[in-house]
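First, one chain by itself in structure tokens, the form predicted on its own.
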Amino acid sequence: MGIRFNQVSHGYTSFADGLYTAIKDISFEISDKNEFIALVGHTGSGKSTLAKHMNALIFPTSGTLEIFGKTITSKRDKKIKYNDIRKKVGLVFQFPEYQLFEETVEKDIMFGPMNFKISKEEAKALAKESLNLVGLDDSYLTRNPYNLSGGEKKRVSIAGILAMNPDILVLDEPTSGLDPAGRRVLMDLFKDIHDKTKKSVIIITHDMDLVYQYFNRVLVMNEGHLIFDGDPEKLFREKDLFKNHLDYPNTIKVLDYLNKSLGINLDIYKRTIEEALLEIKGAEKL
């Protein structure tokens, strides 16, 4: 077991509104291996707050959280080494510039490992290995992170977390701001990392096409509550996703439209564009 939420709630205090409870009575588990999970929900549903609990960046207001055998409560425990938890559960923020601050890509990626007392030589080797894992070659090591494109910054920030060899990787909307081709390239990268390393990967996203195509488990947040935990196809077979501020993937919408407009009976639950096209071509032969 990697992470277990036990009736976790978390509230923020604001001067204007008093206490705002962002997540409410959350209970679920994440294995330390072989999970590939999408975390979805409308803006303000509690996704990012939930993610920050996964590496003890913030603590529960009530309930308990178990992370690799360490019990996290509302009070800081002096016996727990929280940096060790954050090494096991790597969190990549939505905006990579929040995690990039050194003058070269190599130094940026080396920073985390060296914080954990790894030698400079080992950190250099990890920087190169992690950079290659995210699809960037060695020429990027000497470049300034601030001169990179948005997509390249995302990759470098991910490499910086991977260099610390976390067991679980949590990414907050890593595909936001990218075009469709860029989103697929990055998702293929995450899936490849997952397949090669067997690390559990949790990705916050609003893109239902990506959820349906890539993931085998989806967590749905709505107004601070976890309202669904299961297979994406089961989620998308529900007739009224809109009440939870969700939409259907484009493959389902297009195939359903064709069924209704042409009076045919296509299987609408196709996960990829390629599968949907094959379904349409099959109907043409009938």
Ligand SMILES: Nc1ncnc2c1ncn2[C@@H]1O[C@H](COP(=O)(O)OP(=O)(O)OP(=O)(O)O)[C@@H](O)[C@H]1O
Given for the second form:
Amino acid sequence: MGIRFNQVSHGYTSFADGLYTAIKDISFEISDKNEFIALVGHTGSGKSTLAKHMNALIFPTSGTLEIFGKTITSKRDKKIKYNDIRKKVGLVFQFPEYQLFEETVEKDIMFGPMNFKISKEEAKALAKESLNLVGLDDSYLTRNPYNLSGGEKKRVSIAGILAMNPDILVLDEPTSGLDPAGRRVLMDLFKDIHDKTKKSVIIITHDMDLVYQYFNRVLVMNEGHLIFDGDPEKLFREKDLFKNHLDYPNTIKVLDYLNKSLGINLDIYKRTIEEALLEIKGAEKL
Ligand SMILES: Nc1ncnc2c1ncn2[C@@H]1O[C@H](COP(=O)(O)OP(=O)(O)OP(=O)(O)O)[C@@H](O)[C@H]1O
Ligand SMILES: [Mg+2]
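The structure above corresponds to the form predicted on its own; please provide the structure of the form predicted together with the ligand.
Next comes the full complex, this chain leading.
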């Protein structure tokens, strides 16, 4: 078992707003291997808060969490090495600005691996390799992260986590703000890492096309509650997504529109545009 939430709630206390409970009574498990999970939900539903618990960046205010056998409660436990947990579960933040702080991209990506007692040369090689994996060439190594575009910053922050080779990867909106080609490159990279290593990967996204195309398990947050955990197609068949401020994948929307406007009966549950087109082509011949 990788990560288990046992009735976890988290309340933020701030001077301006007082207590705000962002996630409520959450229980579910993520295996340490073979999982490729999408985490979705409307803005403010608690996705990032949930993700930050997964590597003990924040603690539950009630309930407990088990991460690779270590029990996390609301209190810091001197016996637990939290940095070890953060090496095992790599979290890419939603806002890369919070993750990048060195003066060059190379130094930034090397920062994590340098904590593992590897040589500077090895860390440099790793930085280059990780940077190339996320689709940026060597010319970026000497750039200042502060001056990069939003999408470039995002890629560099992902490279920094990949370089640490964590056992579980948690990515908070890794494809937001990227162009369509960039989105695909990164999704294919995450899928490839998962397929080759069997590592569990959890990805937060608002993009339901990606959810349907790539994932076999989806978690849905709504107002701090986990309201669904299962197969995406089951979600689209069972839940009124619009009520939960979520969208349907484009394939479903288009096929459903055709059915309603033409009075035909296409199978609307197609994961990709290619599959949807084949379904439409099949109907043309009838
Ligand atoms: N540090 C904080 N102090 C007080 N309230 C917070 C804090 N961080 C988050 N919140 C509140 O907790 C709720 C959940 O926030 P969270 O960032 O987990 O949502 P999210 O689902 O990731 O949203 P988004 O899709 O916009 O990223 C929000 O209402 C937010 O305002
Ligand atoms: Mg968020």
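As the structure is a prediction and not an experimental result, all values here were calculated from the model. C-alpha atoms forming the largest set that superposes within 1.5 Å between two forms make up the rigid core. Numbering follows the first chain given and starts at 1.
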Handout entry: Cα displacement of Glu173 between the two forms reaching 2 Å, rigid core superposed
Key = no
